[in-house]
Structure formats: structure tokens, C-alpha cells
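First, one chain by itself: the form predicted alone, in C-alpha cells.
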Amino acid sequence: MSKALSDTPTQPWKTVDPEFRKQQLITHLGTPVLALLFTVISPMAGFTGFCVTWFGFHVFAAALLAKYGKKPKSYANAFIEVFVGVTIFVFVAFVSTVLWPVISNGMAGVSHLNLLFQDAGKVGADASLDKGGFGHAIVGSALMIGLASLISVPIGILAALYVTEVRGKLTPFVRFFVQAMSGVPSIVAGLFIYSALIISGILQYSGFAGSLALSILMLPTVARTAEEILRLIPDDLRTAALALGGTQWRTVRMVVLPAAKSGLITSAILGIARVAGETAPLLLTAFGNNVLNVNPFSDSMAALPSYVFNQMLLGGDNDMARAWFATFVLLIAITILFTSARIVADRMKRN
């Protein structure tokens, strides 16, 4: 028996065929290099040329492919799938074009580490890179991302519960306050607060008054993803729980928040991560500071997006090299936060 399972192939669905597969590297490599020399020798230059010219004939490549390779297929489904591959492509050449010039630029400040951790207390325009730096505009993002994250995700998920679990008279306007919260823009939640509690004195310019900002437009992000979560919750955990005698309340605290757990911290996550580049109601908040300032109650403060901001409008070498150097240290820290909630979204879906 053990020898007759030993014998049995381990993937038998699994087969290759090198002749299919070699028609298919031919189409898929080839295309792209007639495109590029149709574009060399014909007025169809430039990447908006190139990509034109590619689609033409790997469509044809693979109408040919479907019609007379080993394994026909439609032409729709043939059509398909060279469309997605090649709006694939054009976006990650678009996004790179983007991304290169952030890193590029931005690995030159590596070698200073000194811009991690200093101020720009004691330092003049386009100063050495020896010489300050902007530690303190990290301490500043940091902390009044962490505020907003109070603010916007218990309220965010709180607003999720009313929606899902409860399932009120309010539901459709609370569908609707945070669909509209959704798209306003970054520039009006700054000017919101700034009119609304700088200008008449309630608050003045510091880190509380740009988190207060920033959880505006942290707040639907977490609700709406919140939301989605707790709709995946089979609704025969929330039933069973209410045989046993659970009210809705144990139900909500003891059976789904802990099934959605996961989520809800990727919501959070989400959140974080859509607010973490924002500039413009920082401008108007926040204010910006040259100095380390660890109490957001009082003074400004400097986040690392208006100091990115401040130093390209002084336009000095080191002055842009200082602001590439921390848009790339944003860069990565926003790619850390979306890398995590994808590693937890994934890890919910395998519990």
C-alpha cells in the first residue's frame, strides 16, 4: 500500500507542457521587442508610443496563440489577459517613476545619520548635512499621529458597531456622515479647525490642534474599514451567543470583537497609514517648529510632511537633500504600515 502511494505522482493535475510553454514566453518576451523597435524606426516614439505599439501586438500575438497554440482558447479570454498584463505594466512604470526618484535622492542622506536624530534648532538655509536634521519633526509626526489614532479609532469602530451590531435609526445618516467625511478634503479639515477653535482662541497652534486635523480624515478610513470587517463575522456566532443567554452587549464585547480583532487592528492601521504623508492641514494647525517639542498642548510642532514642505521652499542643495532624505524616511515608514496590515489581514484570513 505505502508502495503504491510512493508511486503515485504528487501533483498529477499539475502538468507542463514545454512546447505551450514556450509559445507562451514568445508571445509574452517577443511582443515587447518588436514594440520597441516599431517605435525605433517609426514616428510612434516616446512610452505612450511604446505602449500603444506593445498592445497592438501582443494582442495579435496572442489572438494567433489562442487560435493555433496547443491549448486554444477564446480571443476574449486571450484579450483579457493581455490587457491586465499590460496596464499592470504601465502602472508600475507610472508608480516608478514616482518611487526612483524618492529613493534615488533619498539614499544620499544615509550616510548622515545625524538628520534622524537632531533639530534644526541652530541650523541656517542649506547648511552642511553635517549639521542638524529633523528628529524632531519625527518625534512631532509620531506623536500627533498617536492623538489621532485615540480620537479616530475608538470613535471609527464605535460608529462600525452602531452600523452592523445595533443597527438603529441612525444608521443611514451615520452611513452617510462618514461616506461624505470620506471625501473631503485635507486642505478643509485643516481649515475647519483652524477657523473653528484657533482663530476664536479655543485652541492655539500646537500638536493637538493638527491631530484633531489629521483624525478627521483618519475617522472614515477606520469606520468604513471597520465596517467590512464585522460584516465578515458570521452571523451564526452572534445567534449562538444569544441562545446561551448572552445579551447583545457580551455578545458584541465577548464573541465578535475578538473574532474581528484582526481587523479591526488593520483598520486601525489603514487609518494611520492614510494620514501619516498628510501636509496641508498641518500648515494651518500645527504650524511647523525648527526645535524638539514633546508636549503637543503648547507651541507648534513640526511633522516630517511640512518639513519635507519648508525645506523644498527654501531650495537650497542641502536644503533638498534634506527633504528627499525625509521623504524617503516617510516613504518607508508608511510601506512598513501597510506591509503590517497586510500581514494581519492575511493572518485573519488563515484563523
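Numbering follows the first chain given and starts at 1. Because the structure is a prediction, the values reported are computed rather than measured. Compared with the form predicted together with the partner chain:
For the motion between these two forms, which is treated as two rigid parts shifting against each other, Gly30 and Leu129 do not share a part.
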Second form
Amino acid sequence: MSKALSDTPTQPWKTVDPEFRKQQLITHLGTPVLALLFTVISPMAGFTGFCVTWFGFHVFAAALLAKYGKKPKSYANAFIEVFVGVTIFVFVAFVSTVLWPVISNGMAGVSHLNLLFQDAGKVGADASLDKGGFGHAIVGSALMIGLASLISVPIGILAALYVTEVRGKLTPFVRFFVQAMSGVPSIVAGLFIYSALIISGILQYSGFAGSLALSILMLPTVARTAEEILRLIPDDLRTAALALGGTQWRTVRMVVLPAAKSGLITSAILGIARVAGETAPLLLTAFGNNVLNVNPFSDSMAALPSYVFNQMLLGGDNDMARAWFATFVLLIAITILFTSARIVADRMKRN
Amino acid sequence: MGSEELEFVANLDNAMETKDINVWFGERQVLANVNLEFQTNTVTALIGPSGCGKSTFIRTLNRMHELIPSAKLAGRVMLDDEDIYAAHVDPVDIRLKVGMVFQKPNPFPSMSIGDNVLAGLKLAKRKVEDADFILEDSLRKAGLWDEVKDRLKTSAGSLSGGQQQRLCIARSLVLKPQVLLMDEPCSALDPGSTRRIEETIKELRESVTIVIVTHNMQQALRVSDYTAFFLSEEGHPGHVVEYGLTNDIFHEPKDQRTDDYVHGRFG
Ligand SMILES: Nc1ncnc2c1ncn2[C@@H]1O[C@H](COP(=O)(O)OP(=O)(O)O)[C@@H](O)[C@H]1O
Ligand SMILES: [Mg+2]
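Moving on from the form predicted alone, please list the structure of the form predicted together with the partner chain.
What follows is the whole complex; the chain from before opens it.
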């Protein structure tokens, strides 16, 4: 009678030899320490010097490990692992040098929550952080971005539908136009609205003018990502719907759009993230404001990026602290947007 | 079933008839002068080697052919004594009367099983009172009801390939087509599912005229009343070599090429 070797479920492919783990740990921790020492005593200096020396040591150590270690592998694989690891480190280091000041300087504002809810109406230059805030800029940004989405998301998706579904005669033209628009510098979008609508007296400085300028920037992002998404929808589904007697419009509405739903939401979020940090187009169109204005159709309106810009021009310590905190808030908002875009996109892939 | 008997029934009623169908993709002709009659409530099998134009032909019968930009066509397809390609005919109406099941099962992934079956009604903007009855009726006819009746609200993606294909059959039955076109409906399926679908075809024959493309000779023998043998000889467009009762085509073919093909000597 044969007896089962073991009947407890395991994942043998995931168990790692502890001896190998130890060797790995020594190379991963030992090489940066060695590199650090080396940068101190040798002419190789600074961050770049450290990275280069570390890379060299690490390649050497990985080669040794690949040859004599507990789990031999090819030099090529060992080299690629080191290369990827060091690249990730350098990249994270660079991003942190940008993020860290925003976070450390921005944290000063966290204890002054009035900054989030009040406006800057009666606040003089360099006033203490207990007074006023940029609530009006948060509201302004939200209003203008919301309006810009209402304008550009439907138009962007329609343009994508025209290119992927209708495939009409104007397809190359629409593509070219979207392509060209995506190259428009943001200040030019502002200038365009300024000269076409504000100088000519059709609109005054207003949130609406600002959202039109943002729409010009959002539209190409939305249209291009939506086109990519719609291309992922298999043709089988369209054929099936048409063979069931669906008209093109009903096929799009009942089969293509529902299948693409979460992807299209992602394209809208990416469009929003594209413009959330824009300052230049708003200076010429929404102008900026010190007090809360909730009517996008009359009077100028503030936005977070332009608030930051104005505070930095003032230059006092407290003004800078406000600017940092506003930047911090903007950063968090954009992080939330991108993360939710990712989550929605992942969900789409799983379905 | 005696051949005279069938022929007699056949002469009473033609569900569909093609007259000199010629098809091109761009400049290249792929079908020449196809004349076939499909008798009401019979099953006609289209057989022939790959690339001889069977799929192309079947797609001319419900105006799916014209969805390919380079497609061209000459000839007529008569349904209810009317050319489906006449200028005033809306292709959408034709596709409602002539349903189609594809080689690869293609349920709508964003819809539940139940919604998939009824999707045709919504796509065609048809209002019905007894949707529940239609749902059950179609699923029963497609031989799927017992397997899915407890999970009509779950996603169609959770079904096996064979179940998905029967779901697609149910989906096209909802529109009560006069003719049902099937393009190699079993070629992606296991033997068990294939048998289920063949049974379904035999039952459907009572209420709908079926045209089925198949590469499986045994299947053609099992399910069809008539068989048309398509062939595209080197450099020539595809055409019908022989058309007749399935029994005759398989056991007393008139053409040597038919004999060779059905006995697996080429193709
Ligand atoms: N969309 C298309 N564009 C151009 N040629 C095509 C297209 N579809 C099919 N063909 C050509 O038409 C011929 C018949 O193809 P098809 O009808 O699919 O054959 P079958 O279904 O009998 O295998 C083939 O030579 C094929 O290359
Ligand atoms: Mg085919």
C-alpha cells in the first residue's frame, strides 16, 4: 500500500532556501555600505558617485552569488536584477527629492485647518497662519475642473467613438486635430480663450472662461485614451450586436459603451489629472480672486495652482507656508485621482 | 426519410433562395454564381475546404457581408419573394429575420445570462410583455434552461464554451428568425457540447430554417437534410460543385470531387 508523501497543501515553488536568503541579504545590504565607505575615502563623491560605485559593487557581488551562491543562475539574469534594482532606487530617490520638501513644508499647515475652509479676503501679506486660507481656491479649482470635465469628456468620447466606431470620412482629420491639440502649450490655450472670448468682450474674466481653457487641454487626453480603450473592445461583440439587428448607435450604446465603461471613466480621470495643476491658462481667463466666488459665469475665480503662484510672489515666511500647504493639498488630490484611475482600470482588466 | 417525400415538401416552400451570387473583396473574386434554395424547416449543410468562401457566402445571406469595407456583391438573395439587397430594404430588418451564430461564442461580457438572451429585443427596440416567458422558451429551445435557470443574473462569462454557444443560439432565437445561419458553431467546442448543439439543431428544425457551415462530415450527415459542396479550385473563385439531399451527396455523389472530399481524400 502506498502512502501519500504529505497531504498538507503547500506552495513548494515559493519556499526559499534560508541559506540563499542570507547570502542575498548580505549582497543587498553589504554593497551599499561598501559603496558609501568608498565614496567617503575616494575621489568618487556625491549622490552620483555613490550610485555608480554601488552599481559596480553590486554587479560584482551578484556575479559571485550567481556563480558560487546557493542558487546558481546565469550572469545575464543576475545583471538584469541588479540593473533594475539600482534604477528603481535612483528613480525613487529623485522623486523623493521633489516630494519631500512638499510634504515636510506642507505639514506645517496641517494644524491650521482654517486654511482649508476660509478665503484670503481680509488677509494681509505674511499674516499668521491662523488667519484666512485658500478654501476659495479649492472651491474654484473644483468648479472649473468640474465644468471643464462636463465640456471635454463628452466631446472627447464622441471624438473617440467617431474614430473607432463610425470610422467616417473625417477620421484622419479628427485624429490629426486631436494630435495637434495635445501639443498645445497650456499658456497658448489660455491665450486663445483670452483673445477669442475675453478681449472681444464675449466673456469677462470668469470661472467659465477658465474651464474653457482647461477643456482645450483636457480634450486631447480624454479623446486619445478613450480611443485606446474602445480599440480594446473585441470586434466580436460589435458583430454579434449588429447580427441581432442592432443599429450602429444602439450597438454602441448597449454593447460597446457598457463594455468600455470603467476604461472611459479612467480616461476622464486622466484628463482631470492633466489639468488639475495648470496655472498659466487660468491667469489669463479666470484671473484669480481673493474671496470665494461660486458663480462661474460672473467675476474672476481663484484656483489652487494660481493661489500657490500668488503666495510665492508675496514671499513672506507665512506666505510660503501657505503656498507649501496648498501644494501639499493639490498633490494629495492628484494622487487620489491617479490611484482611483488605476483601481478602476484594474477592475476593468479583471472583468 | 425518403427522398421523394422531402423533395415534395421542398417544392411547396422556399424559405430563401440565392440567384447568381458573386462576391469580391476589392478586386479579388471569391465566389462565383452561387444558386441555392433553402427549403422551409430544413437544415442545409455547407461543406468544403477552408477558404472556399462558405463564411463569406453565409454572411451575404443576412447582409453582414457589407460591413467589410472592401466587400462587393452581384446577384440576389430572395427572402419572402423579395430581394434583401433591394434599395429600399433596411439591413437591420433582414438581420432580425435572418439570425446568425458565429464560430466563436460571443456573449456580451457586461451583461448577465438573462440580459444576454434578451439583448436582441433591446437592440431591436422591441417591446414585449412576456419577457420572462420568452427568456425561458428560448433557453429551453437552445437546451440550456436547466443548466442556467438558477443563475440567470450571473455574468455570461462564467459559462463554459459550449454553454456560451448555446446562449448565443438562445439569444438569436428570441427574435424569432425565419432563417438561422450557423458558421461552424461547434468547431471550438468539446464533443459533449457538440452533441448538445446537434440535438438543439434537430429540435429547432421544426420552427426555423437552418443553414450550417461545418467541417465535420459526420455532423453534416447527422443534422442536415441538404448539403452543398463548395470548392475553390486554384486561381478560381469558390463555387458550388454539387447540391442535393445529404444522403445523395454522401453516398451517391455525381461529381468525382465531391466523392473525394466527403471521403476525406482532400481538403
Ligand atoms: N475581410 C476579408 N477581406 C479580404 N478577403 C477576405 C476577407 N474575408 C475572407 N476573405 C477571403 O475570401 C476567401 C473565402 O474566405 P471564407 O469565406 O472565410 O472561407 P471559408 O469560410 O470557406 O473557410 C478566402 O480566400 C479569404 O482569404
Ligand atoms: Mg469560415
